[in-house]
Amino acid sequence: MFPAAGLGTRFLPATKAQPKEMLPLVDKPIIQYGVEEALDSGIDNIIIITGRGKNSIEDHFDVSFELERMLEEKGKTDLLAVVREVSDMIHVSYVRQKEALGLGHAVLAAETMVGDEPFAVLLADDVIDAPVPVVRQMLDVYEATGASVVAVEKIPGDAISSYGVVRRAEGAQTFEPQQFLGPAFRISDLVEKPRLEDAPSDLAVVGRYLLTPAIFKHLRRVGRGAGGEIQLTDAMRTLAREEPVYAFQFQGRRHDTGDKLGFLQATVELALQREDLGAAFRQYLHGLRL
């Protein structure tokens, strides 16, 4: 599930015509970042929960019939793959959500087609770098326990009152990385945007999360939180207290391309992996005069 319904106000006035989530990294929109690593992690059923204004997400991983058949006819075979790929990777569908009302909102907003079924949630904001897809080191955590998990990076500083904050419950047990990539250990709360003295530890919840279905009437039980908004975190912290939520310590480098900063960094390291790119592109780097 990807919920892809906010205005991008950020990064205005770049989107004030375009859907945030299809700015480009190198040569890629962002969202796609996210779909690749859940088809990766052996996914291949996304859901993506628009607003209005979002109309080339879906023109994006729908067929081109025009394009296909002029790069076709041009004989550009190589652009052609590329184009047929990003539409046969998967099977989409969508969920308008009409009123932008928080994270949880947009999750709500996708029950129906969810159904009686655990789910991944991918905020595309965070494009995660892994030797393994992040989703399919979660998913590992999953059938180790049959429970939520949501993935956390330590966040040093003030920084962490950007977050929402995870408390590891007493006595928990932690699943070393002898057992998956990363440490794993339950949770018994989550504390969004704490103060740095008030934080219950150093751990934030970044952008991928798999639920398992009882999070939906959790989400229909906390109502509007702060701002006015159903938030995931509020259901999280309800559902933890019901079931088993564990927290995942992942391998990987995270960028937040939701800040410009984050940006213009993950398209520099992007850039500079690529075969096709990374060379030349160092080089120019080394030139500069900074």
The other form holds:
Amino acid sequence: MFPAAGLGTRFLPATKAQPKEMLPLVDKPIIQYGVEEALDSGIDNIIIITGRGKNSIEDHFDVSFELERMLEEKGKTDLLAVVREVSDMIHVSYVRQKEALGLGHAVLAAETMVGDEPFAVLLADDVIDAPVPVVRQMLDVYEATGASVVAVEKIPGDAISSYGVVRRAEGAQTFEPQQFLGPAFRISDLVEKPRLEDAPSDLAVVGRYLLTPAIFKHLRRVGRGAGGEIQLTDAMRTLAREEPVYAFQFQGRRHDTGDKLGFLQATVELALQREDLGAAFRQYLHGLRL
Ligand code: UTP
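Could you output the structure for the form predicted in complex with uridine 5'-triphosphate, given that the previous block was the form predicted on its own?
In what comes next, the whole complex appears, and the chain from above leads the way.
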């Protein structure tokens, strides 16, 4: 499930008339990185939650007959393959969140489509470059524990105050990396945006969740929280009191592309990794007098 109905205010004015999920990192829209991660993790049913002004996301994953015909006529077979790969990629369903009432509200909008099954939530803004797709890493934890799993990352110092932070359950055993790609442990609580001195750990929640369908009941109950929005974190707190929820320290490098600096860093790092661009781009960067 890809909630993509937020307003993207941190990226204005670029996001005034286009979704932030469609901003390109090198030559692919941000959301495509997340969709590829899900597919590479073995998930083939994708739900994208959209809102007003998000039609370009649907168009991106749809077949573009005119473009394909033009590329065919011009004999541009390599570009044709790139374009077809996107529309052949997945079976996507779309749910519309009529009002941007929060991430929890967006997840709830897809309840009937998910049904009574565990599901993954990916926030496309968090682009994670990983040796094994992060959702795949998390599925290993889910398969061993049968519990909801939230991806966490160590955040040093004051920056922790911008995140949801996990509290380890008392006496919780840690599953060490020989079993998974990173440590995992049961949590008892999540604290949204704590001051550094109040933070229950230095592990912050990032945009990957595997959730049991019990979350929906909690989402219906929580009501509006911070910012007048229905918060996924609030529902996860009450879920964690009722059934096990695990934090998992994934292996990989995360870029917060919803943030301007994070977006620039992701662009540079991903471009440097590209076979077709990396060498020339590296040379260009070396030539900059910084
Ligand atoms: P953010 O907190 O990043 O908010 O949402 P935002 O509106 O997208 O961006 P900023 O902070 O204003 O720049 C986290 C995720 O939840 C989705 C967003 O699309 C994003 O993937 N979301 C948020 C919804 O789908 N619906 C909402 O009502 C709110």
